[in-house]
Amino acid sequence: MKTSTLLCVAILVAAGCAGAADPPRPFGPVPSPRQLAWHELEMYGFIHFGINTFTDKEWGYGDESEKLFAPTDFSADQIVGALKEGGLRGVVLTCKHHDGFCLWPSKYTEHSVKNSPWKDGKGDMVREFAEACRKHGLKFGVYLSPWDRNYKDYARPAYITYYRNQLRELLGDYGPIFEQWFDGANGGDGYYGGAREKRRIDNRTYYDWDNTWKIVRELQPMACMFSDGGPDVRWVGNESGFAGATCWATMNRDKLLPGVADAKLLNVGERNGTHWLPAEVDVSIRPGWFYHASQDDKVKSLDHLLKIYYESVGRGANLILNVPPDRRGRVHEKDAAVLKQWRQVLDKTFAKDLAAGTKASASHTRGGDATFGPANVVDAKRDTYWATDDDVKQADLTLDLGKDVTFSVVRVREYLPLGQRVDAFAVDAWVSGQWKEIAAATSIGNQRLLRLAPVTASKVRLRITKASACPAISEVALFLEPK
């Protein structure tokens, strides 16, 4: 061996590089780039606005006159601005609900804003929302109901062509789309072009979902598709605002379709699922999805919204919060006020990580390599993580806070590109000279928020009590909710 080669090896050994450990291999399904971007959003708004707003219904029949759609002071800027003030990072607009009325001047139907009094039929509400989102820095998404109680050919093959034509309009004409929303409402009574009858379809085959989904992939490759069964994001199984206390990001997707799913299973997920299919929690700020003046005194309280946040986003899911504009075409003052309060409390809570930069140690570090060391959980970086050797699936990580610190929220994150690896964990606090367990949970995923009565401690310990693969933890953070 040449002297220069020996010298290089010596330098590498001295630097600790020769023994550098390899990163863990991914465990199970892992998120796609579009899903990783979706996870980063955490929460966004849902807008239900249409004919139902003016008929005081939740589900229109499909025979409503386009002339009924007449907002008196519509402002997409005010609506999107109110959602941004609430801390929401995107908007999914109900472009067509089950009644078939379209908020854009679709070339394929007369049942749209082009035959309404709004802007003398020359308006395009989808465009105004898309532009308002760009102005305010929010992502934009669309919902196109698979069921249409207005269209004459619903339940016949011709409707699938119609539906796909409208999907192409929405995905091709309004800029980047972050989420395409499909739901499971399929068939039943309707106007159907004057037939006024009940029509049933086989929701497993009628929509030919694989080929419908290909349109989304073609026109908006970074858009995540939501439905009962994904293919990118799944329904959480209820409209109450809560994910399961255990909520795995994986499911056996091949047995799921829009409208074909087990709600209880969707709420929990499947630990050994075949696909990365995280949950989205959909809930309205009011009892209804559309605006009703009778519900002005039933807007969810600040405490209720905070509970929803901790039991949706705090359980690894994303939250889509519906805020229905009123008949003016604006977010009602009561909704806007509580949204703003909600944002203020969350901002104050998460403004300062009380564990940031503290001294971290672990019972085991992968290969003894600082690349995977415990300091990674307090460096405020999502792309670094603490990991153990492959055969070490139970381990402890301790944060020495250096003094007594009072906190009431613990946040733990896994490094998602390596999959969901931890099955169960606990958190201990060093109180009065001894360790005291203060919380325990199961799934982590994108994040787990543990909301506690205030705890004062000088040290905090994360214990991985069960894992299907060696843990890869990217963050352990501590926060204090304002009084």
Given for the second form:
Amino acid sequence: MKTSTLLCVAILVAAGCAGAADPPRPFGPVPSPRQLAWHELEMYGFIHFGINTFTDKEWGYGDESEKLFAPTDFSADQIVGALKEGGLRGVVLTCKHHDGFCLWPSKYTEHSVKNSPWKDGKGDMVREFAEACRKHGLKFGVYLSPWDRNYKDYARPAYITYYRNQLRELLGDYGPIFEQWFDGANGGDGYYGGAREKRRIDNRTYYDWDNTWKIVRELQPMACMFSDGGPDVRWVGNESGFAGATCWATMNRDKLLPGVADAKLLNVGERNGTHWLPAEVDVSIRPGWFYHASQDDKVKSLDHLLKIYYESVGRGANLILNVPPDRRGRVHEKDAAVLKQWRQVLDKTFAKDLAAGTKASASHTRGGDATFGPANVVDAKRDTYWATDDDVKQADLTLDLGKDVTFSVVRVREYLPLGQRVDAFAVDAWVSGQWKEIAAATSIGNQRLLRLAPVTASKVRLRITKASACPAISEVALFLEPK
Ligand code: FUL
Ligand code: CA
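Give me the form predicted in complex with beta-L-fucopyranose (FUL) now, not the form predicted alone.
Entire complex below, previous chain first.
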């Protein structure tokens, strides 16, 4: 042994960390603290409520009278309570949709609740929602449509000042905001203060996004901004409720802007993208985003909602499920009932991890150090993980369940602070004295759920078949869906 090596060993021993391996270096872009907090939410509600609720439309023209806004029995408490019963952990409210009507008494327009019959114009619906969320322990987020078909100066520079003023009202006056939603839609024609004409803007330049985004950072540093192209969270590229079967959390973000993106690419992401830009799956529990009595018998079924869960949250994305209140200003009984069933099934499924605390072994462990050992995948902690040496990119980890166990869902999570490292993996089960592959998939990220026909096995094996950097797996869990 060289003297220098001896010296190093001596120093390590003296420091009490002999044999301790260094953690892997991050691979590619990694999530920011605000994105990590967002990943942990996994699913929340979306509320489309406004003038359209009372005109039976999806996109108001912008000339609707404020007098139409007249919920007969509004209760933010009932609405937020119903979403909570559905297992949703936050709410994003359409404070202003494309028609320009504001659910709060904005100082900058007359086109708001202040001229409506609701609470004789003295109400503030944004405040009521924010307070109901606080009371129920849900996060609160805001949607402020960039397109405004009511405002006279839309498409002119003056509107940008108006839009930013409203953004400041929403982000400054209602407590912590977890997500700011920027919609990319722009259909052109509208009322525009009486002009009733088609107005075109250049999506890339008109909103001067860099400076608009700064307002969000300044007032709500922990809020994630959603749009087609982020900057924190990207649209998933469809409104029917699924992320790609391969769905990377990374993308080349600099080409993207609200309203400027390729839907197919957004669905899948880009494996070697320059930024951490995870997908959010927006879908409505009904065909429309707003409530229409004619759709009362078209509320999505329990099975459909479960499928959506597995294809969004289960593919590493977050789910934002829209539940539009009716003309009373309440979640309709049908929606509330299916939400509750959905939550019950998910609770029953995920209440018990059948792999928790079982005996884990691996083909390889980083530096032979238990800090990165396989037991870290069954300890129910997100911040501990199994890792291998830098040059070991294919490895497997076996869970010895000690007896035959029946499961139908496998959950795998990567340790996100080190980036998305795994390209492909497979799961095997020990059945009748041999290994049998029961599933194979690509991206993992925040979590991958593999939904299977029930399997009974005494051992389960995770095989990392391809990785761009040594794997860092924080969880392997097994669940059984109730019948
Ligand atoms: C779209 C809008 O045009 C819809 O009305 C709805 O708000 C949906 C969430 O986003 O772009
Ligand atoms: Ca762990």
